[in-house]
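The chain that follows stands alone, in the form predicted on its own, written as structure tokens.
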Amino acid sequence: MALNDKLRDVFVEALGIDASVDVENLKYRDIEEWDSVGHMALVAAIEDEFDVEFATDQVIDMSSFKVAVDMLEGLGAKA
């Protein structure tokens, strides 16, 4: 499994959102369930599932799906 697919399916896991939304466009606040809740549950189950640890900038940065590949390709991170 690539590491798009495998953050898509964090990011609906952890949202509680539907697997049809377009997770890969998807943005901080575009949905109601990526609030700050949501953001803080997102980043610790990406930090789970991907076994990486994010810095407390990273976290506030993580604005987007494609900023969160981002970071975990910085890191290293495999699917």
Given for the second form:
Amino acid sequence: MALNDKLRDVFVEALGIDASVDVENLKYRDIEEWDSVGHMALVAAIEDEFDVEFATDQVIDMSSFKVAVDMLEGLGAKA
Amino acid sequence: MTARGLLDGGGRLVDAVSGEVFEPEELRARVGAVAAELADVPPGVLFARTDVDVASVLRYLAAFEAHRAVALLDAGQDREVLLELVARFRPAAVLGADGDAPEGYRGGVVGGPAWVRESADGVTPHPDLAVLLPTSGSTGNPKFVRLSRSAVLANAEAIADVLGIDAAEVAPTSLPLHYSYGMSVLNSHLVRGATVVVEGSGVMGRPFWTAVEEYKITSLAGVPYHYEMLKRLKFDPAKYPSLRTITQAGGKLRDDLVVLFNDKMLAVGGRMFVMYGQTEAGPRMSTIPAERLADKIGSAGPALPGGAFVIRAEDGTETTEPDVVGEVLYRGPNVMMGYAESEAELAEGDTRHGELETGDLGRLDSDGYLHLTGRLKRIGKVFGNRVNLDDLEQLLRGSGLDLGAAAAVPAGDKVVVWVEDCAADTRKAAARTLAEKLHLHVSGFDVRDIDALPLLPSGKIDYRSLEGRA
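Can you give me the structure for the form predicted in complex with the partner chain, which would complement the form predicted on its own we have just seen?
Let us now look at the entire complex, which starts with that chain.
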């Protein structure tokens, strides 16, 4: 599975959103499910699923799906 | 001296989005301009759809300064919920409402888009009534806590006193403003001529921390979940030299996090305040003085100046003697006038006479500090045996098991305990621990795994939703 696809699933699951949502273009606070509480759940889920650990700045800079992809690639995460 | 209005102290507002700064004169002028637009609104209570933005703050302040009773509603609320409230309370206007106006209302402008009631006939709110805040009613429909102008102002002043808020303080809006704690941060800073930075992205957003640095924010207010977030973010106050005060309310923060954050703040010469309140008290009832926090971990603190706690023991007698457990009663100038579930109740006067039955169980210690032990009503039954669900959660926290956040809800003759990120083995161990400690059969405790506990906008656990899933 491509990294994007796996991350997409993690977003859907962690934020409890419908699979029909355009996740790839999602930004923080675009939808009510991705509020600060949702963000915390999301970050924890991504760390678990990709076996990575984000630094403080990465957690608060993860402002969109695309940024999350870049960060995971930067950390050498595999799908 | 009690302020006559929220703007008398010369408070300032900063819009973190635009960078605009509202000095006291400018703020008064802007609030006055919105208040002038209220002249076209028929008499009656106002609804204000409230977001964390400057327009929402100006509308709230305009209503308050114009002596118009105003109900603060979550701007994110579903339209159906809003329309139900509009039908039930028939507000004179709904500020911040866009989209099609419902029947009986026309589109208008009051500090932004509004629905204005077409008929001038309606219930006149009681003249003392200033702010209405939503809370969940027994039937599941929201009802309002009725706060008088004097209660709101008295609480703002008392909070400012115990936190030592002065004109040099700079507070961000880290909480929703329709939530009583968020409102009280705004009020208590404005009455002392302090600065409030309106920033909506919250502690998980980069703009929030940019604002902390840019505007030299001095304090941060959070509910327990914010402290879980700050822990997750490895929050280090040394990185933010201006930020030297943190406050916590909105439910009990686990003791280890109180210790962790108090130590972090002390290490940089800062301070932490742990507080207790309820929307029904406008909202603050007590605060632990920062210098006593380390030796009062787990306490809710002494009553605010002008207030007092009394314990109503099981036999109905009231006492301030130490170590008697019973229902916590609070008496003070900030207690609500009562609830409103219908339009007619908006006209009612004070039905509480300064006394609030908190529904919390607790005891006072020999220093007069309150220690909460649970809720009067959060009771479950396990095979017919009454189990205090808060005690049960506390028991798990102190069990030595490595558990995430846990929430217990009644489920028929059992208790369902939701635990975040909990493996099957740990769930079994948790159920066994509860059975042993409470001397009840292990099958009465259904411990389930959950990714994240559902939360209310206030950050508190949404027990109602969990009960629905149990």
